[in-house]
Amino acid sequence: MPLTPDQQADIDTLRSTPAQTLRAVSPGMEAHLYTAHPVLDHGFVRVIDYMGDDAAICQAARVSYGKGTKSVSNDEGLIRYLMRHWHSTPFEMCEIKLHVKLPVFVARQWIRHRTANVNEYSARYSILDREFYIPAPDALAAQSTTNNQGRGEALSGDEAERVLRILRDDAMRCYDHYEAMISDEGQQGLARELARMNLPANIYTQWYWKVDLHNLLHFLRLRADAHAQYEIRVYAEAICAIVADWVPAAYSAFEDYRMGGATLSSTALECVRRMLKGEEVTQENSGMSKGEWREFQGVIG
């Protein structure tokens, strides 16, 4: 179960006691506040707090004291201009604080984004729950033969069942030993900070993650990409849905210029110009390596 009874009771209390505020609010984000969106088998993402909206981005860009006489269409145009020209500071005026429950191995990949404030559940102080990420059968895949950090063909049949059985058995056995080491049973028991080192990387942890919109969009550009690892991508996709409701104009520009757009090198751009003139351009006369040429072909179709 993603949420504990205590967490659900806390959410129910918070949602049943709304407070008046003079600050700007985003109606789309208000609908997400405190709601836990399930991810994977035991994980979730939920919004704890946020600051700002689309108007806050524009206000910061104009350095004004209010909305002034600018229309919504003008705001959308400005946001698209800011996104198109890689401006960052106005987007940093918006912030979001998320409560995330995720497997440890996903957290260790996630934490590589060092532009957020993080406070993680402490296994030195508390005892971790017996909850592990066990992939769905269709998420099991062999090692890719062309990409050292990617997946290849999906496992099936007896091989898939063998792998799932190993994952379940190893996780349960490690947790049994973890419990045995920290329980006293008439003795002192091992310190929690030491006992935790025997737990597998698929056990779940939790953290609060606070980040500004500029850095959040950078995270989403990488982790919601089709090439990202599935287990972190599904978290990024859940966050994308939240951000789209929070700052719809900014997210639309982000989809257009970042997720749906492409950056070309000067060499690649020159190849496009030559193609438009009717010249036949090949990898051999392009000035690109085989890898660059392959990626270039993927961009231009």
Given for the second form:
Protein chains: 4
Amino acid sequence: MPLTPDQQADIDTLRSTPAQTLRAVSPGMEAHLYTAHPVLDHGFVRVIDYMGDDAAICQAARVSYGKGTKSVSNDEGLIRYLMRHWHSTPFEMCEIKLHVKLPVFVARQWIRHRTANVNEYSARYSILDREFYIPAPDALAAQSTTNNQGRGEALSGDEAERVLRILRDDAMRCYDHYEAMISDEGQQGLARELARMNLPANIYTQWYWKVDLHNLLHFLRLRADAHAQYEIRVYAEAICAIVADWVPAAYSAFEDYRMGGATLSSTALECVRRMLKGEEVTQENSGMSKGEWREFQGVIG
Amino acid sequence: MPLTPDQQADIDTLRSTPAQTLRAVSPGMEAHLYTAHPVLDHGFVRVIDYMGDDAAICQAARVSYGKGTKSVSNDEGLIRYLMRHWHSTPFEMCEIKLHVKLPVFVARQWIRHRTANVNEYSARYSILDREFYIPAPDALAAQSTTNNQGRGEALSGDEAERVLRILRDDAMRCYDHYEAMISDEGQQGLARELARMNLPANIYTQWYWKVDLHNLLHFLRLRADAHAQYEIRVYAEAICAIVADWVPAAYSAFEDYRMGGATLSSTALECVRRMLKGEEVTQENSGMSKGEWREFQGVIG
Amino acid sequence: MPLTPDQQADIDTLRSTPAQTLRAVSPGMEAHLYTAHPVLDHGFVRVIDYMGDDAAICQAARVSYGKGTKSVSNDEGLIRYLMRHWHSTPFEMCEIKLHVKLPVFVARQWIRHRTANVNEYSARYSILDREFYIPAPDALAAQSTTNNQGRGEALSGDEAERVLRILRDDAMRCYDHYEAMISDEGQQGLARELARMNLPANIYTQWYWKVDLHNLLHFLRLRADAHAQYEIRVYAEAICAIVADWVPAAYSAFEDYRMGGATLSSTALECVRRMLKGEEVTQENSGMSKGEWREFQGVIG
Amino acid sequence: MPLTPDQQADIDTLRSTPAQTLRAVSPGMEAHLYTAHPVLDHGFVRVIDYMGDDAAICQAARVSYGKGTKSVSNDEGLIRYLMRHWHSTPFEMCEIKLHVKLPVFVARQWIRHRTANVNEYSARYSILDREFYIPAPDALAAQSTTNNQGRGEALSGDEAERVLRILRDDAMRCYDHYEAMISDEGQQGLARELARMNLPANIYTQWYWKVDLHNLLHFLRLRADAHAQYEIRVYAEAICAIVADWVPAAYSAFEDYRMGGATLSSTALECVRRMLKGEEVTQENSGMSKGEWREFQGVIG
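Form predicted on its own done, so how does the form predicted together with a further copy of the same chain look?
Below is the whole assembly, all chains and molecules, this chain first.
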């Protein structure tokens, strides 16, 4: 259970205190505000604030393109046009602020997306809680034998049990020692900023993360992708569900043009053209390497 | 008059249609929403949307610093502490979206602040309006004789009249020719993206500009400064008045620590220490150049 | 002629004074250093400095992926792999600094690429030169009748002549008045920061522009594209030629995967799969709008 | 010893293979290239590449300010002027690329500086080495009793010994288990991307980090400061020594105006003015809080 009763009470209070505003309001997003969506064993994602909606994207586009855009029959068509032609600035006009609780090794991947604002819980200043990510048995995957950066099948029961025992025991022992080192009972007590170095990377941290919609979609494209590590992908998927309710037209265009789309190289396009003319194209006469050809086969089915 | 009746009617409609939200609401900002604050002869600044308030800054800071921050007696004290110690990330948690109408030469200075999102009216796509900035007579300043990048006194009446006539005539003639070149009556009509090159830099453009509070305050520190060009300073001042209503505690700390503050060099601090001990410090024995000494005198009065 | 004899002499001196370095050196780039490549009638692009080469991209990738990358047979294969999978950070490890002279209306488009460092000639501080972009007759295009943001055919001889006369006359007259207003002979002389507002957008400015290779390639993809305005496209093309000499493997991968490639939506990919199975796909049964279908036809030939 | 014999041999080869270049060369920096400067027990900082020197800063400034800047007698004076007036763009024209080996908890602080390019060793892809930061006894500090985010005195011998034993034992045990989990001998072997979660935050990682001089100086101001955590400060200090050799004039101005300088608030400046007039100013009549007054006393000595 990721939330304490106090935290849940805070959320209930915030959700029961509406106020009036003249700003654009997204009904789908209002339904999400403050509520914690559980992710992994102790993590969550929740929306703290947002700015804009589908209409705000169109409004910004219309500032740029003036009266011409009025000819596009509706907002959905305009949004699809913008997404298709990589006109990214109107999507930057929406903003979201999330509160995320996540394991440190996930946070380390996440933070590499630089165009965002972050306030993270400080382990120099405060004491971390005893909460560690311990994978569910079906998420305990073996190293892929074909891909250095991937997972293979789930571990067998015996091996899984061994691994889970190690992860739990090491986490608990390291945390016990963390507490023992910072304690000031009968000793000086090690500085928090030093003691934290004993904590393994599956400990949970939390942060406020604020990002515009364009950069968020870029993050989701990479992190909700099948090649992303499972432990960050589940966060990305939880955010996808939120974005779909926030800006339904933008999210739908994103699914069609980005998540479900693919970029073909000049060489690959030429192969498609040859194949459509009835020519038999093989890896050997395609101009592609074996790796590229395999990926190309995956795309064109 | 910067707004057409249609635009004013749109604003009136938006201002008369409140909705319910669970988000943080800043009453001072709600009063500003959509209303156009006139700047220069045809320009304006108006708030299209915002996210966060003083409490949101503190909330983000408390995520970082945990329970420790609860000891700071109140939000205002915490905000002053953050501003004093350059803890900028909590201020990044607030966001504002402005609609600005401004002369092109002002837009060219403004856009140099890169950490912002912009959608500008496209003169490739649409036809610019016949609106030019013509300075008020008391803003028609002579070149400074002591500072290459500055203004001196206002021009005398005769010279001012000459200059205003030039600015008006050239603007009108260039715009007449712009219209003539793009016209498709009895001719093909030059492409808009080419015809615009004939328009002088005092023509008005407009954009949506979205920025977080930290970067906005940085912009305001530079552009509301006495050394900034008058034509951008009046925009910065109009925004200052809005920010003061939006996040009163943050703006007050900004005024004390940034706008009214000054950075002293190591050498200058040493001079202050010597002077406070009663030593007579002159430029010659200060370790400063003449320019630095003059600026130092300005700071310590 | 874009360069004065003094400038050319400076360039000759710089090019005749090699020094020793332990850094990575790109022979193709050394051949470009300082030399001005003419663009448009008075503009140029020249390389002032650079950092890194193809090997530096691979070196950075190998830090990330460790020993695994050694299995990729060569640098070129690794670079193609990185480009294909949008692994952008190794490309960020190369940097280029250009000196560009360009019309103001081109500079206004260019500056919208925010992830770069810029030092532009200041018209607050210094006096602009009497240099204006006047298009060559075959670049004088009519407004497109099918695309609000595009050009159609070249103007006829008569109309072209009329337009060129206007552009030349207005530029000269506005510049005459600029000079007259800032003159301090027999008058106070208007401040430079004000007088510049009388200058049309085809006047030339110049800047130093520094950018990493990843962001440069993104700029080139958008601005060397057939839909970009001709006047910025010629700058992008001049830079493409430089990059091809600087990092030949990266540029070749960029041409294949970006410039010559295309992103197909989920819907478009499904159509390709159906067509390859022999199904007859039309706009009506494609799931695409007319605009999308037309673009799709363009891609698959 | 942070380097393997192979790595040292690579460095020796690189340092013994000069090439010719037409670019700006900084002799001070050439002396540093590739050499590893040890930091902490297993870490290092080394320069992989650089762009620009003091003259390049001035050259960029002169593009902006034109002929006016020639009146400043020399480059050093111009650089001091730029630093004093926060003209940051000329400093952005220099760039540095570092190879850094550092503990993960230091990397987590470091990465919060977003305006930089990074390629980090991937623990999804490759196996981390058995190298952990174990503090020297005199760096084992107690938690500060007055500052939540700080250190007090060094731990006593007994307590220090206890802490060091814990840190060493937990690191070794966690690493043993990491190896055991990923081993494929007699079992499937856990995926690397999962096994790494068992490793504590004092394990070493490494990255290439590329940043412009302006943002580097901002980083150094914060991280070479007395309030920064010791373990990141020693990296910042090692980089300071490198920058002082690279761009001596810029570094000297940075020391005077930034590292040794202080920003006084409007209220603090007013107090200085009153004190210089002979008035007795106390915290009570200063208008400052107790915290501010204490900091102010620290600044004016």
